[in-house]
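Encoded as structure tokens, the following chain is the form predicted alone, with no partner shown.
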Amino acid sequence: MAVGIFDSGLGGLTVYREIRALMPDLPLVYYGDNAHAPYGVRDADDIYDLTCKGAQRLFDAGCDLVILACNTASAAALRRMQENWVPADKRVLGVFVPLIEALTERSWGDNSPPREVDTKHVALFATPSTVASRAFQRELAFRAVGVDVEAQPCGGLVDAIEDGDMILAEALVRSHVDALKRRMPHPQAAILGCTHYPLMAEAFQDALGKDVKVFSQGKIVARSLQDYLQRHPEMRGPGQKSMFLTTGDPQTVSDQATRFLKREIRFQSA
């Protein structure tokens, strides 16, 4: 009943301990391609071949369903692996979809046309590659009209956050929120678009102001994925075991977890 939670580092253990806390008795198989990060600064062809790689070691650890808690991977790689890739017994999802239902305020799996929606000016932080691959204004324009989005890439953030360099980390956020605010001075809303982000929530709501409501991919998508699970319970794969994958040095990936969840977290090799 396993489900595999990839990423091309760290930034998905955000979203693994909201899952973890929803739902405490699902076994979970974390596969971080730390050897890799980050894919922000990479091609969408490179990205798509180290996603199907890792999305296979999950499929072979006895994950039949596949959460890209990866907004790189998700933006770069998710539709093709979907049309071109995955097998017909597996699923690979991302984490796009679940935070445009928050922000438009639809029900999960609600697939009826585009709407008008009170949020009309939305500001998405991500990485270059995110936010070169216009994936989150593609799948916002299935749900909603009339939005205008802003996008801001955060050069520099994840490799400042994986070092824990937290000083660094918040001088980025001020620069990027900053230079976002230029070119659209009143957001109403915000996108943490990648999973690293959300360890700098505070610094980005001090930053953006407190009129304007962040979005932040957790929570959401742990939400998304319980309500998925009861709605195809076959997609639990026959895996029993959690475990955390990565194709770094499990020592160094290890020590790097734990002080990112402040509790111990001990990686194996992929």
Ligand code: DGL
Contents of the next structure:
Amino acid sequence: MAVGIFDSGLGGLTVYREIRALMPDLPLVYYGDNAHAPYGVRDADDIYDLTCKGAQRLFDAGCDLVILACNTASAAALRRMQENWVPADKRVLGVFVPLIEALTERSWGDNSPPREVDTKHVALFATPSTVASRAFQRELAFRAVGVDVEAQPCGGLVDAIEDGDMILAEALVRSHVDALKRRMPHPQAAILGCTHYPLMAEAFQDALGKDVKVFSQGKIVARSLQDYLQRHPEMRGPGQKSMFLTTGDPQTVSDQATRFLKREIRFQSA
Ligand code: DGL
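Requested next: the structure of the form predicted together with the ligand (the form predicted alone having been shown above).
After this comes the whole thing, all chains and molecules, with the earlier chain placed first.
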């Protein structure tokens, strides 16, 4: 029954906690590639190789469906994986499309032509690699017209979160929001386009001001996974056991994860 959740590190836990809240009985296997985080400064080939390795480990752990709870991997590697690598009886899905469907007020899988939407000025905060890929703008253009997107690469933020340096992380959020606002003074909505960033959601909301609607992926992805599993019950894999795997140091990663999720999380070596 298990479903796999992949991230470069701790960020995917923001997706994990919402899936867990919505589907408490679903076995979930989490894989954090903490030894190689951050991905956001790596090139596409490197991200592809690391993401395939993580997804394979999740298949081996009894997952037939793997969610890439990592925008950087979704942007840089997902399409290539789906075209060349994912076995016919397995699925790998990303976190981009459900978010854009929510922003453009579409229901799941609505492939009708792009149309005008209410939100016209959107700030995107993401890793340098996700911003450079322009994957967000490409997916948005399939669904909406006339939306102005200003993207801010948030260099350093994933490193600070992975290191547990929240003072530095808050300072970085403020400076990245300031930089964005110099180019787009009044965004209507802000997308947290990296699954690490919801751990700093309050800092983003404070810096952006209360009138800006901040979108993050946890709940949106959890709902679309629930919907997907209802339509594809065969994609619940044979694995029965929930576990947390890391390529990093299990003790350090467990301590950080426990602090972020405010409950005991025990990682083991991948
Ligand atoms: N959580 C990953 C994302 O959503 C962070 C990528 C990184 O390691 O830089 O993009």
